[in-house]
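Below you'll find only one chain, the form predicted alone, shown as structure tokens.
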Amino acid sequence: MEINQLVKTIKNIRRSNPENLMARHFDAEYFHTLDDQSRRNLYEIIKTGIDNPDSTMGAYAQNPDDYDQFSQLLDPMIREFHGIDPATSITQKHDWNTSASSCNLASIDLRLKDVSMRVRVARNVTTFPLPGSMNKNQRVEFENLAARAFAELSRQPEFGGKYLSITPGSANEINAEEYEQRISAHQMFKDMSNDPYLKSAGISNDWPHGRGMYVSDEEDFLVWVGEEDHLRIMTMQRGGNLNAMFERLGNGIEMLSTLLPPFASSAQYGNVTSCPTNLGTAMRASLHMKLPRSTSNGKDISTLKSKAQTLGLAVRGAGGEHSDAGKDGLVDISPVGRLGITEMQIMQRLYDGAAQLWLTETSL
């Protein structure tokens, strides 16, 4: 797109969709100062926000160093999304010491000793472009690299399992029926090829090549390959012991870090991710709670969302974003913060928030 037309288009998006952070912070003068190659690179980063004016962030990084190279545009966007004052310095710290605090939901109420819990992190390696800039050969090459790492991981008794690929012709390829079964079990990620945001960013290109999932024998430790980031590492458990779940994830990440190239990181932004919304810990931790009294008629979550927001939590319906509560008022709650907060602070926030929501629920 010609520069003047590009600037005009973004100005129009700023007027029509003021929530689009890319359009709100785009600086035409800064864009003009860039050399031709840098302009092309920045255009690829913000293309998703141009093609999809209703985007919230409106940008996906294409390479690990994009956050440093284009910080003049990206940093204000990142700060606004994560609620960090422009005058405040950002230094991402990490903490996986699960022994410092006890976060067992059963200590809140024995009725919370058997809930569905999940925590996942995103990781990208330094030796490949981020998924938006990878070509088909690179996607398959990275998948093969990951598969070799998983072969080593599978030899560890606590992480033993298998790699399931959806790449046509892969030695680990599974059939369509098993792929759908894994999706139904909420283990495998869905077809990304029709997602307009990921498509504009190049992330869903070459589907399904280079995609797959490692799953432990216990099916409580999983690693997605080739989704929005190179890797999405997660644990899924039923119970109430958040400490045990976070410890398992931390051990798995540490093990994988010895089997793969270095993970991309930034002293300022922490773990480097494709989407700026996931920077920092790159973590989403969540649990399912039944809150029938706090959800209007066991369905409407609007009042609950407002309450949760004051606790630093987000609430989703049982079916994910934009859905109602499920049977018996089942909802998904998760801490909002990722950047400028440690992993253990996220665990504590999830526990404290669950305690407060449960207190409200049982007092109604």
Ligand code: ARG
Contents of the next structure:
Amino acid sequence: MEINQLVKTIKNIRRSNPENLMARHFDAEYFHTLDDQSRRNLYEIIKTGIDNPDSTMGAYAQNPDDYDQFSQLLDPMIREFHGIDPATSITQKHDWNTSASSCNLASIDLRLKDVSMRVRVARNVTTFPLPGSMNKNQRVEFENLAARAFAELSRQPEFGGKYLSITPGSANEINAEEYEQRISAHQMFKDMSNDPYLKSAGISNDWPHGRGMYVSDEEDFLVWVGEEDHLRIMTMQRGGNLNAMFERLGNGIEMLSTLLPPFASSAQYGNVTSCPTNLGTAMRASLHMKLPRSTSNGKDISTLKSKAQTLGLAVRGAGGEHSDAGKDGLVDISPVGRLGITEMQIMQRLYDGAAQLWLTETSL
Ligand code: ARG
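Cool, the form predicted alone is there; where's the form predicted together with arginine?
Shown next: the complete complex, the earlier chain at its head.
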């Protein structure tokens, strides 16, 4: 796109969609100071927010060092999204010491001893561009590298499992039927080109090449390959013991980090991710809770949403991003904070928030 036209388009988006952080912080003067190549690179980062005016962030990094190189635009966006004012310096701290607290949902109420719990983190390696700018060969090359790491991982009794690929012709390829089955089991990810934000960013390109998933024998430890980030490492369990689940995830990440190239991270922003909303811990921890009274049998989650917001939690339907609650009031709750909060603080926030929401539910 021609520069003046681009600047005009973004100005219009700023007016029509004030929530689009890219458009809000885009500075034409800064853009003009960049050389041609940098301008092209920055355009690739913000293209998603131009193609999709209704974006809340409106940018996906294409390379791990984009956050340094284009900090003049990205830093203010990151600060606004994560609620960190310009005067405060950001230093992401990590904490995986699960023994320092006790977060067992069963101690809130025995009825909460069997909820669906899930924690995922995003990781990207330093030796490849981020998914938005990988070419087909790189995607497959990265997948092969990951598959070799998984072959090692599966020799650890605690993490034994198998790698399932959807890359056509891959040695680990699964058939369409198994792929669908893994999607229904909420284990595998769907074709990302249905997500217009990811599509504009190039993240879903070359689908399904270089995509797959590692799954442990117990099916409670999963690693996605080639989705929004190089790796999405997660634990899924039914139960109430958050400590045990976080500990398993922490151990799995630690183990994988010894089998793969170094993960991209920054002192300031912690784990480097494609989406600036995921920086920091790159963690999303969630619970599926049935809250029929708080949601008028799933018909209205707005009251629940505002209550949850005061607790630092986001609520959505259990069907994923942009879904509604079911009739039984089944919702997905998760702490919003990713950056400037540690992994253990996220666990605690989820536990404390669940306790509060449950208290409201049972008193209605
Ligand atoms: N890019 C979209 C936006 O800016 C989604 C951001 C959060 N979701 C995600 N899957 N990273 O609104």
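Residue numbers count along the first chain shown, from 1. For the two forms, the rigid core is made up of the largest set of C-alpha atoms that agree within 1.5 Å on superposition. The model shown is predicted, which means the values in this text are computed figures rather than measured ones.
Undergrad: Is it true that residue 299 shifts between the two forms by 2 Å or more at the Cα, once the core is aligned?
TA: Indeed, residue 299 is displaced by 2 Å or more.
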